[in-house]
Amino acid sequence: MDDLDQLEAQSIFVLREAYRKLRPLALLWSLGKDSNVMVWLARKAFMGRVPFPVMHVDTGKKFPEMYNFRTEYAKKWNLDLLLGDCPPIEEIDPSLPPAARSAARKTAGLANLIDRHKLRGVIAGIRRDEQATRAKERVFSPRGAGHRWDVRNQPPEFWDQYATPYEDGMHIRVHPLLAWREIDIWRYIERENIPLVDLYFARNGKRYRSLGDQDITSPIDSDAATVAEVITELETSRTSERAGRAMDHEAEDAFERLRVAGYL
């Protein structure tokens, strides 16, 4: 087995453990590269069909290409798609910096979906290498009442044994891609020929390395117009993957405040 085979096998094991231990269960589909890999892995794990709902928490501010992709692949992949709206910005904590406050709409939208469907498990496509706060996560990460994450009180995870504590009002976030790196994601996309929103590929010297809302996401300078060219670019890049995310350039604690409150 090569590195990608090992990562794939571990992620499939995590997905099957989540399905065995946590019901009702749903998978977050942001339409980005990581969540598309996660859907792909879920289809592999369960004989070609995702056996639980796939949720998109919609801010109404995504790029048109992302909505077109959602329509096309929800049908092609036979997904049980759940859509959730987000509250207006006026209902969000005004003490947050502007971009983080905008992103926090998804926190409230996700909380509403979890409560509405009484979910015990939510599968999310975060990675440790992506952002320092996410590096503190567990593979099976408990969220307490009010969807809050107690970063200082997390269960140990030894020998692929994952705890799933449960009390009224709590749920478990499951992170099958936690050990993957950005370049692993792209190499897997190349190997498996996984479809992506074409905004990831350069047009006129610009491409998006990370996709979010239009008003808080910016492209990077790049001539990488194919998956192979993106991989070559990443092999020498020293720029953060989230360099184009406005909230990552705001207050240092803004992202952790969002994660503690239940952000994706």
The other form holds:
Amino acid sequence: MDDLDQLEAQSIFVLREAYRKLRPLALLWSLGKDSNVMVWLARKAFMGRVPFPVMHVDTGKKFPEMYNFRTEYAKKWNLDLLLGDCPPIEEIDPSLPPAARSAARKTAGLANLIDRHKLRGVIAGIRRDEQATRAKERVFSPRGAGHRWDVRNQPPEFWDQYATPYEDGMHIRVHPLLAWREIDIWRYIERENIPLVDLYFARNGKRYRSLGDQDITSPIDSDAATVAEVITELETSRTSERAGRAMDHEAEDAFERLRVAGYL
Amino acid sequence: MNTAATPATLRAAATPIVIVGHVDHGKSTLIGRLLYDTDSLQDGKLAQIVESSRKRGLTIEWSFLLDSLQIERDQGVTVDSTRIPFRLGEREFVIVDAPGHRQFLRNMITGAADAEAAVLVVDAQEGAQEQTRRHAMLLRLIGIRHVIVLLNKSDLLDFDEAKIAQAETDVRTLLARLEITVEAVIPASARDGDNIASRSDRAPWYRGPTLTEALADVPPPASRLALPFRMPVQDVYRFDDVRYVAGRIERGTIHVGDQIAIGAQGQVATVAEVCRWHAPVRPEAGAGESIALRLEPDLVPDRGDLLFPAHDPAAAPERSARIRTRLFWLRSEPLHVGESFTLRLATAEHDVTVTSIDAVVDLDDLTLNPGDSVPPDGFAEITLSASHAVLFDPFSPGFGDGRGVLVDRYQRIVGGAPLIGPAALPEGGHAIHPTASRLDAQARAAARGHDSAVFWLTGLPGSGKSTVARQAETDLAEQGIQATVLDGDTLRAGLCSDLGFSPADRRENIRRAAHVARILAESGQVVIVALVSPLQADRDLARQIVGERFHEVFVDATLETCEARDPKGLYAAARAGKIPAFTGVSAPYESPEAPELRLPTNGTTAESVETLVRFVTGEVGHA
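Coords for the form predicted together with its partner chain, given the form predicted on its own:
Up next: the whole complex, starting with the chain shown before.
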């Protein structure tokens, strides 16, 4: 087995644990590269089908290409798609910096979906290498009342034994991609030929490295127009993946505060 | 179903390396330095750290690379473990930074449990400290074979060869006691970069490797392919009328046509197909792969059933209902014999009881000693008993076998339990397999409308214990609370009729009463025990047996009052010398040091009963 085989096998193991232990369960599909890999891994784990709903928390501010992608692949992959909208920005804490406030809108939308469907498990495609607070995550990450992440009191997790909910009203965030790095994602996309929104590929010297809402994501300078070229670019890149995400830079602890409150 | 995938360049998986050691010996600094020296930092990261450091009045604090949480930066501690990828030449590593603080042991285990090698950071001046010993013990228990010692802050000793040799000897002696082989002991300064990625010119006498050289020498993980086949069943799916037995192969290989045995029942089936989706069709699979099998006949295994080669006793797992186990204990209360847990072993779950605590590790000198409880964050060897035979392969460093965890009734992981092997029965012993109730305490309490508890009434003979207990029993029943009284005379008439009044017999009387009280309390009852129980040590024993539900109640009447009442004529008989060793007259009575409730009998019996009933209803939460 090479490194991608090993990452794949471990993610499948995690997805199967979640499906067995956490019901009702749903998978968050942001339409980005990581979550497409995650849907793909779910299909691997369950012999070509995704046996739980796939949720898209829709801010209404995604790129048109992303909405088209959603329609096409929900059908092609036979996904049970659940859509959740987000409250208007006016309802969100005005003391937050602008981009964080926009992200908090998404958190509220997610919380509504979890409550409405009484979910015990939510599969999310975060990776440790994206952001320092994500590096502190568990594969099965319990969320208590109000969906809060108690970062100072996380359960032990070792030898592939994971936490399960022990109180009413709590749920588990499941992170099958935690050990993957950005370049692993791209190498796997190449190996498996996984479809992506084409905003990831350069046009006129620009491409998106990470896809969020239109108003808080910016493209990077790049000529990488194919998966292979993106891989080559990443192998030499020294900038962080989320450099184009505004909220990470507003304050030292902005991202931590968002995540404690339930943001991904 | 399958398509040919583009072959990816074969790359080895990243090697996880855990960095452990006592708090403030410089773990996070070391990692920051290592990333910097090997040019592994992304653009902007260094500027970010310089900025965060400046804000806190520091020049440059490398640990901020990892200590990303506010509390970590403000207080200068690592709260939870972090993993970061890191490359040396062509080889990928994952560095695990584990917190050194004692209360964060579970976070350290979370980070360290899968590491291939460890770097034990020891302050060269301070030497091994409590956490050094604790972490070293843990390295042994989780089976990390490859240990590199970094004598950090050697600059504070001016890289003095003699002083460093002494520090090295101390650490080697400590680790030798744990049968841990040390691969290298490196005098270094993480802050200044000596002997991290480049050779220090301050220690020209040092001939060993730098840290990066030592890391490059860590062997790749051992292959598990040649071992007998094992696959714990993770789940069984039925899609489009096909049944898939899903799981991850822990060791060995499987081929279509192989005969496998399923779980403790040992039913035999043939592998009809190795199923994958969107992958090349191959009739076999090996260790590490998450696959699905189609079996013939189409049997339905349970989750947790171990699949192993059929008809080959040499390739079969161990089978025993009593298992010797190492333990690292993560609960904040001690562990006692008789406690029941779920043993999770790969995907299997077994109800087990701790039938003996065989040895407890003394963390001061790392010796194994007899003990009757395991302290919080402690290490021990224990024996677990299940009600049925458990299939397992003993734990062995570097492999995934026999790595059990103990889970309490609230689904919390409270201990790591690497299994050593089957436990022999003691000479002439009987195989006892205590089982835990499957009923949840909360569910019981909800059904009854109240919690259970034990109220242990102690006091001189004639102080009114039985009278108060019996009246309270009646009053509680009227409030819908199910209470049972265990009083001394009743017990001695039956269960304890073989016992006399020697100190040993009195102790045995109390031991039995406490166990009965515990069983009744576990079944949901409120138990009121009325026993003279004159010695504090004996009442402490009862408290230990019963656990947190125990409440000591002191029925406080003076000797004169009791003797004046003398309802059974016992004091008169004792004074006449007819009863030897009578409590209060010719044997001692030790008043409780800190009873949870005191019932003074200068009031009326009715007042005492009312006080007790109010206390009981307050404790068991009757609405």
